[in-house]
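Take a look at this single chain, the form predicted on its own, given in structure tokens.
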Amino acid sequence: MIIITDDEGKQEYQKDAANYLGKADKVYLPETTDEINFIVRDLYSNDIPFTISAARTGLTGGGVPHNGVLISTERLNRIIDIDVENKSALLEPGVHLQTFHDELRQHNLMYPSNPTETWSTIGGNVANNASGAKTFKYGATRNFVNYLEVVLPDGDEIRIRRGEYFAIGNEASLNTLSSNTIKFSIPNIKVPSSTKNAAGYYLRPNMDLIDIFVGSEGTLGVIKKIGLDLLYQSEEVISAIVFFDDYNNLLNFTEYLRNDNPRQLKPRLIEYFDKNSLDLLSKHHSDIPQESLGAIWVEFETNSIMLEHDTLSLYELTLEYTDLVEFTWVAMSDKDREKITKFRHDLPLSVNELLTKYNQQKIYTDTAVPANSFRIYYDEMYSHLNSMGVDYVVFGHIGDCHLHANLFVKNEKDKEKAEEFYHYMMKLAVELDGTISAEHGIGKIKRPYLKYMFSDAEIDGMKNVKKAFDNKNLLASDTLFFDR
């Protein structure tokens, strides 16, 4: 176990990708799963604050300590198995998601979470639900978690497989390795019925209750070993950036996507970058037609008998929708392909670099709202936005409703201006049946929104829950809520 006490050292440990900045006592990197055990037990027993990270990929604050230590995980990095018949791999938490995307290409396996963050944690993204471009498809990290061994604050452990506990009704227990029982209540809480969702615990009535842990953002228990499932390799995959040069044409032509659809296209990412998103990458990628107002990637698994006929497909369509098609990109091998996810990659980088040359906090929207809904969101977003005067790019998850726009603040009143954009899509989205954050978490930052979604009974029944497994409130307590 390596221990960090000199400020330089620990520097880097007290602050997350959104420059959300906090402050750490010491650091611990255990280099073995057991140390886990060994570092929350002493930790608990004398009343340490601790908080749990690894690659701090995070832009909410959650794996950034405000006192006390911090965990990093980073060293427990083995991919214990991939067992290629049965589709399925045990991971210690701190593998990165792309050592992890390219062990399974070797086995002709994926995992389809793939968060843009590719060096990202598993860990990290279990503890987040974390979500990406393939949700469309397949869904956030929590569908293909089926295994976890967890220790919880005390230093106790649960070991827990998918379909092994479930609630009874709304009420829920847990058997520990050292023979405990922990029991709680499932509170009734209104979630959004229809879209992705990471604001505040994942508790329903009858719930399989390896879903507690998973999005509970590190309040619960530190997550020492993680089981996924996985899927073969699709045989083929057809990847394009279509440009746009009408912005309705763009939503028609995403809208037809997300539908069922005459043609039987049916994508496994749709995403959006609008015409200051396509402005910024420009810097970087020369082909960009300047005519552009807008773009959407899509991406379609087919095999060689289809290939012809769905990529065919895909341009008589796009002739419907845009008259940029000569400039549309297609990617069929897995090293054009590599160009088009790199273009998508490159956009949060880009605005992240912006940030950290003018030393700023990354304000951003993370809400999502219903498909029926998605019109008005997105006329309300940017009609606020172009009202303002402050500088932005939009870009995200177009498929699943769930766009982030960034704006950047280059002095207190675009701050104010930022803030007031920032609460009322908020608010707009639940008006909605949308949430606050859809796959992004609550941290710190957040914290105080949750009162948009939720009352404050049910944020108190989410608060019985973290007390249920942290009685003394050590682990992650400023995370998620607030003490009151």
Second form
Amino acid sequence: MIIITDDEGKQEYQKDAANYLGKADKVYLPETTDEINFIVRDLYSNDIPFTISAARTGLTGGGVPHNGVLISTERLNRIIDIDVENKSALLEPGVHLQTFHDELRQHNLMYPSNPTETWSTIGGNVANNASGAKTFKYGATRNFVNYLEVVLPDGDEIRIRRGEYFAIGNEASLNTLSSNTIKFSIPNIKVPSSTKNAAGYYLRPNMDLIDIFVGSEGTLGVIKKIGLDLLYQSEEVISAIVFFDDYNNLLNFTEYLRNDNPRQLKPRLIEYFDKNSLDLLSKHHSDIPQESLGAIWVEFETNSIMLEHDTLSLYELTLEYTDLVEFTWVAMSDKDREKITKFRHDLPLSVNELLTKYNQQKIYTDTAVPANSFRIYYDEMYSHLNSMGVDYVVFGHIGDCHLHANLFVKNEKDKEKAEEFYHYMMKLAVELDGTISAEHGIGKIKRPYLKYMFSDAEIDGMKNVKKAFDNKNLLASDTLFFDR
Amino acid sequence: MNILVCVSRVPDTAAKIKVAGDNKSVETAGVKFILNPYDEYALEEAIQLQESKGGELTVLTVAGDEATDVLRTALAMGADKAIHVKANQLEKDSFYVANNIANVAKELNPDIIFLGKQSIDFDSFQISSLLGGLLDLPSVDVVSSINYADGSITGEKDIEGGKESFETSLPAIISVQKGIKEPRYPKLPQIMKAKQKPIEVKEAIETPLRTEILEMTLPEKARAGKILTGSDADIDELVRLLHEDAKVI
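With the form predicted on its own already on screen, would you show the form predicted together with the partner chain?
The next block holds the full complex; its first chain is the one shown before.
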């Protein structure tokens, strides 16, 4: 194990990708998974608070400690096993997503959870139930987690396989390796109708108890090993960027693809770029048509027999919905597809670059709503954005009705308006039966807004779950909730 | 202006290459193939030239049956027609390919022939020079920028540690460097149209090979680095490693 105590060495561990700043007394880098149990047992017996992080690509401060020890799982980066026959993998938490994707490709396998940030780690992804563009078809990380080894805040351990332990109604109990039993009640909480949600614990009566750990933002235990289900790579993929000169047509096109349709086009992802996003990207991409008001990136999985048919269907559909068909980009090789993926990835990077230039903290929405209220949400968002006089870009996972509006505030007055907008969008999302955070989680930054979505009783119910695992409140004590 | 672009079908850059059982060739099972990336740059340069000066853009490959896919990609990017010189023999060396290109070029009489500076599979780097010899035309390699005038071109080519300016009469053979123009994405209507564009098939002239592959092996893996900290024990270990492993002290 490596222990970092000097200020310079600790510096990079005290902030995340949103520039959220914290403080750690010490940073521990375990080099074997079993060291985690040892470290945690020691911290517990000495009443020292601790927090877990890995790649620090999070955007809500969940991996940044306020005090105590930070345990970074970055060195636990072994892919322990890839079982090609059973399409399953066992990993340590610090494996980078990109490393895993690359390794799987050699076996003709894929792991569909693909947050835009591929430097993130599998452990971080599980802790946050990460999602990405392909979540539209495949759902978030949770759907692929089949096994977890979790070190509890006292150093004991739970090993749980999907399908093994279920809650009975609202009562849950889990056995640890040292034959202790953790019992807790599952509070009845409101579950939003949006297809994505990353706010609060996943709690349902009769739930599979492995799911309590997925998306718990590192507050219930330290993830030590992860088993994941995998899929075969699709034989062929059609990837296209379709440009529109009319917003209504763009939304109609998206709705057509989001639903079952007569052409049987079932995308694996539908992503949105607004005019300002395209303007920002056009500095590096000369073939974005100037008359374009927005674009949709869409990908379909197909096979060599259906490739031609599906390409024709997409062509006919675009002819119906946009006058800019002649500009539609299509990736015909994996390499071109990676270029399109990079085009999308470049967007948040360009936004972050601009923010650094203005020396401003990121103010952006992570809200999502159910499909039937998306138009209201979309129209309201733009009517506010356009009346504010603050520069913005909007992009994101329109397939899941989940958009990121990023605001560029240049002065205090802008900041005030931006924050007002930010609060308005969260309240609107909740009103429309959506969520305040669809993928980035609550962490520390979004703690004040949990109450927009949940009643005090619901939040207390979640806190009680936390207490059952961590009665001393030592692990990530400032994540998700305020006082306990 | 009539333009000929020579393209090659190569394993995907991300493919994990294995040597086949004969120890002389690459195992193709399970490997995805793509249009040679350097040829994509050549094609983009050619398309932009055609857009500004008009004329016909032909794309050509010397390969087995399987290469239709890269010709379709080139047609979708904007080539007008394709010529597929069908090579029946499995083993082809640079001379074989260049001789077949030259044979077609003599018929087509293009004003300019573009190709990538090398194909990323065998990296032999020879086709453009061989073509120059076979067609008795000027041949400029690793070109990174071109200006077009009537009957001649000027430009720059990459050389070790710098750039070299050149001027040549046309017709000429130009092999292009990465980045000369960023290749475009095929556009959806172009992909649909590409299916209707003609691919002319010609039988290859079977010439004896001038080189022979004796054996193919994967490069040795680079040795993993060792990280030592500054402790006293590690300093002793460093001295031992430099002495016994690296044998430099």
